[in-house]
Amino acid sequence: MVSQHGIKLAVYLVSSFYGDHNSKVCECLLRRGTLTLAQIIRFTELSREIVRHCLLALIHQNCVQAFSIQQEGAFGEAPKVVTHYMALFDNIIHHMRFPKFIAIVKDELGGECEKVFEALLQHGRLSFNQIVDREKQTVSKEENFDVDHVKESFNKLVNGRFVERCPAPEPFLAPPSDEETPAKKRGAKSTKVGDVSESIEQRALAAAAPMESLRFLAETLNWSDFSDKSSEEKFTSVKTGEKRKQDFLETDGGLLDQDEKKEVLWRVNFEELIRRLRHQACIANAKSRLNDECGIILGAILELTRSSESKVNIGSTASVSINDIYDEVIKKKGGLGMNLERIRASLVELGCEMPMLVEEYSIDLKSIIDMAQNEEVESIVLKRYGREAYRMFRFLSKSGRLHETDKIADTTFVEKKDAIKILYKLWKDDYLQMEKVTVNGARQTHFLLWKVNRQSLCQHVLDEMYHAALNLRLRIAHELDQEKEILQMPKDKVGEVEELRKRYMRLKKVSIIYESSLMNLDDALMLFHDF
């Protein structure tokens, strides 16, 4: 369930990137859930043509997924297949992270791969032929264009799993079988513990995803056969700096254009990029909380086990032998002087137990993320409510159970009357959970018990972060709008006038502060939502 401020942020991002009509369609899907074309038209009050055009653009930019299901017809009519649409909230929010994604690819694969990667970020989905044609447009007439360089860069992106084949544009979800239907009718009472049925949205995403054997398969044999003329004709509407809006999908029938069926479409693999950012966050936490050596060793283990991770938020790494860890550590900057004893000591600091037989180690990544989340929330409490509130909140967070007011005050060395005020304030702002207990005896006695509910607290903090991120983006847009006159002037003219120069320097300084704040806030946001 997406929070209200999360929806507002996603809608603002869509509006900024793709316009108001697209944001209206997206908001409708985010607030109301999965809908048909007719329902979207009714709720948004937009024309059929506009809604169709918006859905095509949003699907192409990986913000919406279509799928079809069979529905019962009216009385006397046969069942019919209906296309539904759902918004992909995570993919929309990832638009904030495009600069981080580009930096990862540039650092690992270089500038040539960065160009191809940026093209996919900008246009959403492209075939290899269209990537080649786009690169041709960016090369001047004096330079010689080499298709092999583009092919090599593309291969590197695919092999690094930064790029993947696009999911099916409109998978068909078969109706539940006779064996599944009675189970659903029995209801929650008969459901086994831990047996969680998939939602229709989860089924649609799973059905749309390409097979793992094909997901990162680049058909190099077909690339040498592509026709420059045919690819240029398909790409005429795609120019550098413009949004690609080709009608590759027929919304009503849910069928791909026959020409497009012959080409494989590719998109950015957000999953791999979020995995890299998660690893970076774990390494940074280990360095700040423990020491640099622990960070280097953790980085080495993550490098060795990355390919075995089946999902982003995996609990623990795969087991790795001490010799493999050593071989990887000495390749890293700062790791050349480490010996096996220092590596073993650092592994113990990272929470590993000494093995009894085979010397293999696995790192608990979930505990690192949990500690990072705790540190983030505690820093918020410290800044917002003060040192005494921080001590009380930290005590309750570490204990993980209910405590009476007097116990909290005595343990944290806070006056009781001040403790009650602080606890009430934290409870009122949804940072604590309160329970009232009445004890019957010679006279009734009332006790107030307090605890930290981690799950609800994380959701509350996440919603606050969405709100803060939206406010920051709005502030940046306001500052740029206020000084748009200066931004449109030539730089040499701005430098000639003292007042204009001062305004320009102020805008530059403010923009850097707000942008860096937004990047740091997004790091915390990923910590609670993606990691």
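Residue numbers count along the first chain shown, from 1. Quantities reported herein were computed from a predicted structural model and do not represent experimental measurements. Between two forms, the rigid core is defined as the largest C-alpha subset superposing within 1.5 Å. First, how it differs from the form predicted together with the partner chain.
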The other form holds:
Amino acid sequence: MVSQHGIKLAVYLVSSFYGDHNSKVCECLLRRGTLTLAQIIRFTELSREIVRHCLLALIHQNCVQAFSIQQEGAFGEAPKVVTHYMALFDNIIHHMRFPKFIAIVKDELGGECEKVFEALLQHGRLSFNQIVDREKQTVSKEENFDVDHVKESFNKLVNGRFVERCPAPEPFLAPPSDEETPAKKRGAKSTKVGDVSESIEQRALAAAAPMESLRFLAETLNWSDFSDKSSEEKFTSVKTGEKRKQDFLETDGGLLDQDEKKEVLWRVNFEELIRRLRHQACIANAKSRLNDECGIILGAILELTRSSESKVNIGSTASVSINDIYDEVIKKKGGLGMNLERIRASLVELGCEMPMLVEEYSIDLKSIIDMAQNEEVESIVLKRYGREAYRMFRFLSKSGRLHETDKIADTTFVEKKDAIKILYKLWKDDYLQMEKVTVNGARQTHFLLWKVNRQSLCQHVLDEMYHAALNLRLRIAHELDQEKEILQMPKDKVGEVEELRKRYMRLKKVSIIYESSLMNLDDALMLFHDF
Amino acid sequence: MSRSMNASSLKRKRPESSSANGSLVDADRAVFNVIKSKEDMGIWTRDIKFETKLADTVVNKSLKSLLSKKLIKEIVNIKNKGRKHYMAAEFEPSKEVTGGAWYVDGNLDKELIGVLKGLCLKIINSKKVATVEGVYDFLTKSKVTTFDCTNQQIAEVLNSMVLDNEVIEVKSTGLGEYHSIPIGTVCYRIAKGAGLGESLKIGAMASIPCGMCPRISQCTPDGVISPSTCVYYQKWMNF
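May I ask for the structure of the form predicted together with the partner chain now, the form predicted on its own having been displayed?
Every chain and every other molecule in the complex is listed next, the one we just looked at coming first.
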């Protein structure tokens, strides 16, 4: 369930990148959930043509996923296959962090790969031939264009898992009663009525995803873009076969040109990039909370175990032997002088228990992420509500259970009359939960109990962060709008007048501060949503 | 009954009230008994009136009389500092009434807490890592304080410092700096950056005006409170 300000931020991003019509369609899908073409047209009040174009563009930019399901016909009509569209909220928000993704690729693979990667980010989906054509256009006439260089860069990106095959554009989901094989059941989490729509979307994503064996296979570039799995689903579960498939592509909102399916399309693999950013965040946390050595050792372990991670937000790394850790550590900058004893001491600081039999270690990444989240929230409480509120909040957060007002005041050395006011303020702003208890004795006595509910708190803080990110973007736009005259002037003219030059320098400084704050805030967004 | 008869009946009782403790007038005795029954918890004036069912003026007079005879004393109840509470003279107010060792006259003794925190910080800084007992022993042996404090009080102060992120709570590994501390014992060390004048690391959200803003829930793009009209952003960019 996406928060209100998450939706607003996503809509703003789509508007900035792709225009108002696309943002209107996106907003409709984000607020109302998965819809058909007819429903989108009705809710957005845009023409059929505009909505179709928007959906095509959004699918191409990986912001929307289409899928088709069989719906029962009304009043004795035959069942028909209808295309539905779902917004991909995460992929939309990823647009904010394109510069970070580019930096990762540039650092690891160099400038040539960066160019190919940037093209994929800009265009959403490209075939290999389209990438080559695009590179050809950027090369000047004097330079010799070498397609092998492009192929080499492309292969590096695929092998590094930064680029993947695109998912199937419109997989067909058979009705749940027809599903027999375990592979098909994988996407369905629940058969309860209330969970049906969620499981349909998860099933759609699972059905669209290419098989793991093909996902990063760059050699066979001329294969069909439909994976074996999705093809199998289409041809075995749809009883009427090819003809029905063509019907829904043409009539029920199916938008894809048949020609597009001939070439394999590739896109940026956001999952791998988020994984890298998660690792970076864990290493940075270890460095700042503990020391540089712990950061180096954690980096080494993450390097060794990255390829075995089945999903982004794993709880713990795979186990690694002390010797493998040592071999990796000494390769890293600052790691050459380390010995096994120092590595062991750092591993203990990172929370590892001393192993009993085989000397292998695994890092609890979830606890690092949890600690980083706690630091972020406590920092907000300190700044917004003050030092005493900070102490009381930390007491309740560490305890994880209900405590009475006086107990909180006594433990945190806060005056009782101040404690109740601060706790009430935190409760009003949804940072605490409160319960009233009445004790019937000689007299009725009322007690107030307070608690930090971590799950709802994190959702609330995430929503505030989306709100703040949107505010920063709007503020940047406002500042630029205020000084648009200066921005439109030639630079030499601006330099001539002292007042204009000052305003221009101020605008430059302000933009840098806003942009860097936005990038930092985005790290916090990922901490609460993606990691 | 006429007022004069009432006056004379009261007059008859008056000689008894002027005698020793054992011969209090009925009203005084009733009030005293109620107060004494509350032992070290004390009782509020209104509750005395409720329990004795006596008129306000009678109760007030009795209280004045009992105070003058030093049979009762007035105390401050930490939970209701504005209300007058009374206790029998032979009792000491309980922790619930005074607020505990950290309260003086119903107020938190911030000076005492501050002094102890400073001492604990210095001790842990010099020892690198210390247990509650270690800090307590150092304080009592060095006699740096002019007052007595208990092991429990030191534990409460250290706990508060953990909550302030000035020290961190760790468990001894028995190795290195922990060699003199049994494995698994809770001990304390200075938090990174603390005690050196460095402030706590500020989070990304707290670094921007929205993170500190008490009105964020009312802020909308086109509202009265909005990012484009925000005074906090204005101040942030005033350089």
